[in-house]
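This document starts with one chain, in the form predicted on its own, laid out as structure tokens.
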Amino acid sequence: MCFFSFLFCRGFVYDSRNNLQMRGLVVLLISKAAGPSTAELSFQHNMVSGIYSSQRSLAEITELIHTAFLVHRGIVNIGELKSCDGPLKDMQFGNKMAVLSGDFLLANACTSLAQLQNTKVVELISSAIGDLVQGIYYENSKSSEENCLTDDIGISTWKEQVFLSHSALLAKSCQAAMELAKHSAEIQDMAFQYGKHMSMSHKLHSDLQPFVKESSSDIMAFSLNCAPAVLHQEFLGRDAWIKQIREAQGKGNIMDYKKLQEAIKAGKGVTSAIDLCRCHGNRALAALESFPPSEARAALANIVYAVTRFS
């Protein structure tokens, strides 16, 4: 029986209330899946559960970004802020911690980077944290634009966005693990792919909640640059999708999202979102057909599951 059954990875993925981390989680399973190289069968001496100690400090590495970026994203904008949000000499310490917190971790993680002696990895996860800059930077600078309500981006542009943001982290470390085992570039490639779709699919997922969940009696706040509004302005139209979002304000430019997801949900933008979510599933799903069975391998599949099931 796999040690990851569905719904354990269920809810390891998605509480309920917030997306967890399980990054170095994928790592470790995608390399403990791959297994030994043939290559480095003298070093079998060094793994552990089928795992090499290098993979295992990839790991960490990959969650100390991960968090450091989020503390990043934790800076408040002083020039947003109101009366009543607080005393504004807290923001500004808040700020500086956060800068700072985010910085050692990011300076940690790349010192261990460095301690594993491999400049493929280290340009692997170099160029991850490139385009996590990258992605976070686009999204703040569209955010911040004057009367700026949502992108006007299709899918496609909305895709290489995530990527940036979402996936390249995870894609490329999963891609470096099998680098350090010394496996084959079409092992390391398919590695990439899973750890790039099942990310996709998972903010989908994250993204598609507030769409499906059927219990919840309060109305969640969503982006409207989320996967859903992007595709529901793809097929309504740039003006008419404006136009709702107008409408949908009240005073004081309050948002009335019970009434935009109602919108959304009326026209095919949820429906699309899901299918979106379960062909990248499928997409990750194929790239473990080239790792032999086994129950790491079952248990990335279950992820997979978890994050294209909305029952």
Second form
Amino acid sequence: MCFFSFLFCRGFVYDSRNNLQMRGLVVLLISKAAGPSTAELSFQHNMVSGIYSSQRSLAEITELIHTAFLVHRGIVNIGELKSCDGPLKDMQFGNKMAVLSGDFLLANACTSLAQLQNTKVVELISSAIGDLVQGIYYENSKSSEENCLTDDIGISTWKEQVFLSHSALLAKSCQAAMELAKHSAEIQDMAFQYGKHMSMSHKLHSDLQPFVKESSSDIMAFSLNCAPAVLHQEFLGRDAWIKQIREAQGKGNIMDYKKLQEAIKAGKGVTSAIDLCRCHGNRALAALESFPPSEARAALANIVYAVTRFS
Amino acid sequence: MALRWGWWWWRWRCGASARRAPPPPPLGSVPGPGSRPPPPALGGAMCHFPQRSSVLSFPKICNIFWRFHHTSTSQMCSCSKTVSDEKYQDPFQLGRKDLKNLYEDIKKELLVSTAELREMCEYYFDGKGKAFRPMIVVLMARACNIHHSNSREVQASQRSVAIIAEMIHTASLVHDDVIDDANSRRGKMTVNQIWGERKAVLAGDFILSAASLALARIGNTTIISVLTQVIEDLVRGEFLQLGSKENENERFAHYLEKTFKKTASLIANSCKAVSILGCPDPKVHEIAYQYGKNVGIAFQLIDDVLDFTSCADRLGKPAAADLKLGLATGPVLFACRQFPEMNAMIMRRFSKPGDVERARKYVLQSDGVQQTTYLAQRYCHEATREISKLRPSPEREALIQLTEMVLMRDK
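Moving on from the form predicted on its own, kindly provide the form predicted together with the partner chain as a structure.
To see the whole picture, the full complex is given below, headed by that same chain.
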């Protein structure tokens, strides 16, 4: 289990795409860390390696839902296609397959959820899906606006939106895993807090990569709505930030990311993003304190260390 | 007296129809949930129904004459007060009160902070749809409640099922429009046409999640299982539609299975769900399920017929849409028996230029439309036969009346 978590943590750090892989593994770890149900002794039946079969199923469901939305995110707007994008028919077919595959995964998730025979879990996960949709919706809205390259949002709004798109699913799945084992409301809340804060840290860690990496040869493009940029705007004020963006855009409207990166690094955005990342990391660790010490709990702590490390 | 009248009428019709009996439809291929239907013998003898008049079924005739002769003092049925004149209970009228706030309640489930997302999700819940499914659900709920305990009240959970059914249906419509690249529905532009495909798919997902949430809140794990089956069937039905079969017999079974999964499953399972909530008797659950299944299949068959016979304005969406999508529906499959040259067109999904027009002509020249309509009638009869097993009530009559409406509709 320890080796497993080491590999997992390594994957966390080196995975440049903003993807929390293996959400399912986190659900399994927290299930194991929480231990057997204190409610009923008869519960022990379906336990294998310290995890109930229902919790295992929930871990799969979480992955199914995450994957379904990865697929649905890939759908293109037919009206925005240009001739250089290729034949229209191919895109339409691709869209069709994407919708169907995503729906198929979601339907499977729903069916497995129903089989858990627990209405509270269905409620939690359904609301998580709703959160995920809203979060992705915000992501979409940002990228499709023409004139406005960056939103005028403060960090608190940013956190709300990122919670929806990146944290809600994992946080609620962790809570649901506790509910399946009939753990107390406090334990359920702690599991939720772990899931929430750990995934926030992960997102912040991922956003910070272009700004903390030593290599100067690779110019990593970054979203203008990433955490350091949002914080930078908050410190600098919107007008000054827009001015910096225009300066970096230059004549051909091509963004000079290197220049913009320097501008952000010169300000306070990066350091306060790192602070925020560590803050969330600490809250995740604090939530873990409620669980008895175990290998699984240590693995979960290791994950937090991995996503708060910047050297 | 009324019964004797009914019997005479039935004999006369039987005699009349025997002289010009159309070939029996392949009703042996009515699919059960999850079971593979046997390949139908088109025009053959695999028929579960006794050879009956094609026009009106026995219980129905019985009903007409019984009501005609019935007086208000009879104790036979609780619905005496409401049918003292000959007019049928309009199902829409009966269900109207329960459904009055349906769309408002659905909108409450779709409360979301982003104005545009909410607008997209609410787009089809404007009250202009037929509300056919919620109405069946509400009427079935009442009919089952009366059957069990003589109470006409619709429980809150049963009403939730009606809302959930409509939401699941709408979510699937939104996704179907993206899949089919449709640009109009119900007389207006589709969601994907206005807001783009990406947002349309998200809106569909959101409606589905809201439906799932409402389902969980009912707090009944059996109901969750029953209605979740619908979600799976809808997707599988869509996949079935993608594939095609070489063999003519297999094609029809495939078509009926797809029809069940895409259309009838929702109605059948919602009826079953409200019957479970209203009555503990498993026989009643089965009656409700069978009614829903048969009405659902009939509904889709008529829909497929209308695609050929109606014009775009009436339908609210473009006609001959199925052919353009490469789909071989009932009328086409029947027409293929008379015009074997259609086989090749079916296999290539009408992709060659001129295929759609040619196929359309063949269908209209053949008896495809009539055969499909006849098949729909048989499913309606079966639905009526099932629902008649429940205790009499205005709602039960309305559900019977509804089968007629399914056959008569033009949009």
